[in-house]
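Next up: a single chain in C-alpha cells, the form predicted on its own.
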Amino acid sequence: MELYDKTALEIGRMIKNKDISCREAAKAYIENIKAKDGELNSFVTVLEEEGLKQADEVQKRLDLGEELSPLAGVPMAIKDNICTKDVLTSCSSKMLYNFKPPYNACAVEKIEAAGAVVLGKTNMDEFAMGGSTETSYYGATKNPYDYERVPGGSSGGSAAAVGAGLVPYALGSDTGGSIRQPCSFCGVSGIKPTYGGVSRYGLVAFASSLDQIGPIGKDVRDCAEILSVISGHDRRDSTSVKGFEYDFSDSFDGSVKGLKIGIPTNFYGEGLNEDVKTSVLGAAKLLKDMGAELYEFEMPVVDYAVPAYYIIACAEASSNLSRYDGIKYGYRSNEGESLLDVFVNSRSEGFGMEVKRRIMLGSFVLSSGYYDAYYKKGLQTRALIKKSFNEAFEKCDMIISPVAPTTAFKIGENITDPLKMYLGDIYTVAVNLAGIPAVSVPCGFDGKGLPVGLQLIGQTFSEAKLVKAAYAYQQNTDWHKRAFEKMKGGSL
C-alpha cells in the first residue's frame, strides 16, 4: 500500500476508517526506513520493536473506543535532542553517546498520549549547533533531493525523513532557523511557534531563550495539528505560557482575503539567490491575487540580528554546557590523573570543534570587560529587533520573507568557513530573538531542481493567522506534493 505521499492527517483517517491498522502502517514506514536510511543517514536510533507495540497498544486504544487525536497511529520521529525515556537521546554528540533519560519531554508525554507512534530518534548538528547537520557525531545526514546535498540543520535530520517519506512528520527544534531552513531545503512544511507556546521541559538546552520545540511535516495543516497536540501549559517550564491555547478552526477556509502581507524591502536585496528571491516574489504576488494586500518597508535594525543572536546563544550555550563535565554522565576521558584532567579531557575529547568554537565565543562575551562590550549591546539590539517587530505589525498581519539567502549547498561546501555558515541565518534569527512564530512552507524550486521555502512570520501567538495564509497557498499550489513525485518506487 502506497503511503508516502499522504499527509499525516490522511493516514490518521485511514487507521480510523480501519483501511489500514496501526501495525501495518508502522510496519510499512519501517520497511522504508531500511531501505533508505542506510544511504540518506536520517535516524540515529531506529525503534523497530518498539513502535511495532506501541501501534498495537495504540490499536488495542481505538478498537475499545477511546478517543484520540486525528493523529493517532500514525508514525514519526522525534529529533535526537528530545528526550525520551529509556531511548538514546544524545543531541547527535559523542559527549552523550551513551545517555538514556529516565523521563519523556513534555512534548513527548502529549505525543504519545495523543497515539502517536514513534519509530526512531532523528540526527541533528551536534547540540543544535549548526545549520548542515554535519556537525553530527554519527556524520553528515543527506538531502533527499541531491544526496551530495545538505538537509540545512539542525533539526535536518528530521526534515530529511520527512522529505524522503521515512516517516509522515517529525518534531524539530527551532533555536535560530533550525525548523524552518531544513524543512525550505528539504521541500517540506514547519511551524516555529511563539516562545513559550511549547514547553521546553526534556529538550537539552542549547540556548534557553531562543530554544523552542515545533513541528515538520508534509504540509502545514498537518503541522498546525501535531502543534496543537504538543502545545499548552507545563508547570515543569516557566517559561510556557499559562491560559492560551491554538485554535486553528478558522483556519483552513482556504481564503486570505484582507490579510495584510508586508515585504521587508532589505531582505531582498545583496546576498540573496535570484531563483529564490523569484520564487518568494511570486508567493507574494499569488497571495495578492488570492485577495491579500501587500505592504512594502523596511526594517534595518534586522542587519544586525546575526551578530546579536550568535553573542546570546553562544553565551547561553557556554552556561548551559558547563554541565558536561565527565563526571555525572555521559563521555568520560580515560585520561588525566586529577579531577581537572578528566574535565578538560572529557570536554576536549567529547565536543565537536563548533560546540567548542561557540563556548568560547560565549565564554569570551560574557568574561570581565567584555560583558558590557558584547553582550550587554547583544541584550539591547535584541530589545530593538522586537520593537521593529511590534512596530511593523501594527501596518500589516504578517511578514512574507525567504528562509535562506540560498538553496541546499554541497556536503563540506561551507562547513570550514564558520561565518559563512552563520551569515544563512540571516533571515531566521530575528525572529528567534524576537520570541514570534514562523512558517515555513515550499514555494518553487531553484534552477538545479532544488526546494525553495518562504516563512511567513507573525505577531506573539498569531499562528492561526500564518496557518490560514499557509494553508490557501498550499491549495494555490503544489509545490508541496512535487517532493514526493520523486519518491516513487520506494517500499511504501
Second form
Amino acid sequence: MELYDKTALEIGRMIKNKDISCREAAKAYIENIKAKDGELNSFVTVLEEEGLKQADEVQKRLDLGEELSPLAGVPMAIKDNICTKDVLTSCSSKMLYNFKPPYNACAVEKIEAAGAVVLGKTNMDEFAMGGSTETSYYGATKNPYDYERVPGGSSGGSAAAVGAGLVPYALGSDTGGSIRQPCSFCGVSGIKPTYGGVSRYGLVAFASSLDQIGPIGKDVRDCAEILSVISGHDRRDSTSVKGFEYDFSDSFDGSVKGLKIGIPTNFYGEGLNEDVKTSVLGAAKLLKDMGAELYEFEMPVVDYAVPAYYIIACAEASSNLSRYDGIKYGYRSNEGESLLDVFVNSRSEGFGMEVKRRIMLGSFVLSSGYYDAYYKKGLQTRALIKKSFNEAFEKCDMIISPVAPTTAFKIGENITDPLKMYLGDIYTVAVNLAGIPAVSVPCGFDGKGLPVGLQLIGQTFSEAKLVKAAYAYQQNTDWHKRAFEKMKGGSL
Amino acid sequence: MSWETVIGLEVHVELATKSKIFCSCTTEFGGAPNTHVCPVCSGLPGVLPTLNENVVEFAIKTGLATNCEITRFNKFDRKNYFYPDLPKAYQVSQLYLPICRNGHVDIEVNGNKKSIGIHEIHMEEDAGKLVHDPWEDSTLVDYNRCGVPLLEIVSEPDFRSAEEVIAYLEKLRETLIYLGVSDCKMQEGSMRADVNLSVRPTGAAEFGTRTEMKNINSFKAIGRAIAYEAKRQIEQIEMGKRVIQETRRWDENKDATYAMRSKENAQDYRYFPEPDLLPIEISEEWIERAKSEMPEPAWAKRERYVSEMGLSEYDAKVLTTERSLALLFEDTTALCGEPKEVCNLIIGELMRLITESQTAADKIYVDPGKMAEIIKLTVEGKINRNAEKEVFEALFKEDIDPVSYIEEKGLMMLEDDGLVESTVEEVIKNNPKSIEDYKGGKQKAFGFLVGQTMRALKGKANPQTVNKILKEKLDSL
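Having looked at the form predicted on its own, could you now put up the form predicted together with its partner chain?
The next block holds the full complex; its first chain is the one shown before.
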C-alpha cells in the first residue's frame, strides 16, 4: 500500500512511530503534486520549500517530546480563500492576484499549532462563487476521475487534491455546499460545521452569515479529528460560539442502533438523477439494516431554499466584495482619469463574470424599493426553513439526503447556464441558511463510474452524532476506499 | 413677507474610548499617517469586527443625559458606498434600531427657555482622511481615524435661529465633556455638525425644501453659515426660483456655501443588517450601572456653587466652562474650605497661566493639596498676595512643594516684631520732613512712612503690625 492511499490519521501514526519522518511524508506528497497537478490544476500555490521547512520544524518539536495532535507532521493544503501569512491568498481571483495577508486565519493558526505541514493553497471558484471550480482566474480544476469533468466547487481544488492523493486532507469552506458538493463529486468525505463552530477570522468573506470553514479528508474519522483541531471560540469572531467544544469520543463505536434517520420524500422527486437516488436510498436501507430507524416526511419549504439563498448570499457578497476597489491592495486598472474610473475599471477588469453577476444581483435586492420585496422575503424564508428543520429534528436525529442532484458534469457544460448551476445547490443551501451541520460521504458510483455522495444533516452542534452515523456507515462500506482505487485505474 | 428659518442638526462626536470601535488600535489624535491601524480597521480581506463595549456604555450615558429612551435590542447595519477613505466600502452604523430615541436638550437664549427634541442617537465608525499632496499632485489616504467610534446625535427640526443652534451645541458639548464621553474639539474634528436648513413664510405649517451644510468647524462659522444660507434661500424664493434639496459645503474663506451634490439623484446606501456582529441586548442592570457612574452635570454644579458655596453666577459659569477647572475647584475647596479664595486663584491666575502656556485646559495638572496649602498660608497671613501668585505660578509650572519653595525664596511674612520696630525707628530717623508733615496733620505722610518701612522689609512684614508699631512710635515722639 502506498503512502497516498493512507488516511491522515494513519500517516500521523506512522510519523509518531517514526516509521517515516515529517520530511519524508512531505517530500512524497510534493513529488505527487509535481507529477500530477500540472494537469489536475488543484493548487494555486505549492509551498515546496516552506512545506519542507515546516516539516523539519514539526519533526524537531516531536523529537523534543512535545505532545502534538495525531495530525502532527501530516501534509495538507488550504483553500485559497483562507488567509495564510505572507503566502498568496488570491481567492482564485485576478482581483487578489498579488494579495499576501499579514496574518493567519484562526483555523490556520490552530492547524499549524497542531503540527500541520502546509503544502499549498488550493484552487476554487472565484471568491467561492460557483459549484464547479471553473470560475477560477487560474483555470478550472479537473475531476480526478475524469479530466473532462469538473471536481465540483467551490472547494474543488481541495476535494480534487485529496481525491487524487496529492494531500491526505485539506481545509475548505462551505457557504452553500462548497465542501459537500465537491466531496461528492470527487469521492471524498467532508464536514460543513455548525455556523459558529469554527472561527471565520481570516476566511475571506463571501456571505458572512453562511460561510464556514470545514475539513475535507479521505474518511469521516479524519474529518472529525481535523474539526476538533480547528474549532472553538475565537474572540476575534463575534459569531463564533462560546462555551462549546466538540466531543467525538463516542462517535467511533460503529453503531447506529436506535438512531432515527429522516427521509424528506420531496428531496427525492423530480430533477434528481436516478443513479444518485438509487445510491442514496441504498445507503439509507443499509443504515436501517445496521439498526437505524427510517422515518419518511415532507419538508416543502426547502423548495424555496435556492431563491432565498441566492438573495441573502448575493446581498452579503455585494457588500463584502465592495472593499476590492483598487485603492489599497490587489488589482488596480491602469486605465482611467478619475477616481470613479479607478473603481469601475479595477472592478470590471479584476472580477470574473460570475462574481459580477452576484454583485449585481446582491446590489439589486438591497437597493431601496426592492429591499422589502427581495431581501426581507429572503430573511423570512430563511426563518421558515430553520423552523422546518427544528420541527424535523423533534422527530428524528438526522436527515439523509443527496448532496447534489447529479454526479460530476462536464467542464463547460453548465457554465453558460447560471440557473441550471444554481439549481445544483438545491440539497445543500438549506443547511447553510439554517446554520446547521452536515457530513458528506461517498455512497456509490453512477453508470459512468463517477462517485455519488450522500449527506447527513443534523441539529446545531450535533456533529458528533453525524460523525458516529457516517463512521458506522464507512465501517460497513468501502465506497470511500473503492472510490480511490477506481480513480487510480482511471485517469491517474 | 417675513420668513422663518427652520433648522435641524446632525452632530457627530468622536468618543473618548482608548481603543477603536471594532479593534484594539488607539484612538489618539494625530500620529504619523497609517500608524494607528491594523488589518481590521484598514479593512483587509478576511478580518472581522469585535465590538468595544465601552462605546455602548458611552452611548447609554449620552442617551440618559439627553433624556432619551434606550433601545434594549440593538443591531448594527452596513451603509454601503465607495470612497477611498472608507476601506471596507461600507460604514458600520445603526439604521433600523438606533441605541437612543426620543430625547430632548433644554436650552436658554436671551432668557427664553426652549426644549430641543432629540430624534435619535446612533453608534457608528469614523472614516479615514484624504490628504492631498500639492507637490506630487496626488491624494493619499490616512486610515488612522478609521474605526474611531462616533455617536451621531440627530435633533428634531426645532431650531429657529443661529443663537438657538449655538446654545444647543454649547450645552451638548458641555454635557458630553462632563460625561467624559468625548473631548468635543471642533478643530480636531471630534465634534462636527451638519446643518439642515429650510425657510418658510412665518406662520406656514409646511416645511420648505431643505439643504444640508457640511464642513462647518467652529461655533462662529455655524452662526455665519446659517445666516448666509437662510438669506440665500429667501433670495432664491423671492426671485421666483426654487430651493434645490442638496448638500452644500461651507467655505470658511469665501464665507459662502456652495453645492456639493444634489439629493435628488441621491446615493442608495443599500443598508442591511451587519452579519458579522451579534445583536446587543442592553439590560436594566447595564443602564443602572451607567446611571450610577454618571458624574454631576455642569448645570447642577453651577447651581450648587451659587447656593452652597456662595459664588456669584458669573464665577460659577466661568469655573464650569472646563470640567478640569470645576473638579480642581471642588477638590481644593474640600481641602481648604475657602471656595471664594480657590475660585479667585483659578479665574485670576490659573486661567491666565493656561492661556500663556498655550496648553489645553483638560491637559493641565495642578495638585489640589498643594493649591489648598498655598491658600491656607495666604488666608492666615503667612504669605502676602504677591507671594501667593508667585508660589502658585511655580506650582503650575513645576509642581513645586509650596512650603519649601516659600522658605527657599524667603517669601514668608516676618513674625519678628523686634525687626519691624528697629526698621520703623530707622525710617523715622531718616525722614524728619515726613514726621513734621505728620505732626502737622498730613495723613499722607503716614502712608509714605508705612511704604518706606515695607520697602526696607522687602514687603514681608504684616502691614497691620507695621501700622500699629509706626503709630505707637510716632505718637510717643
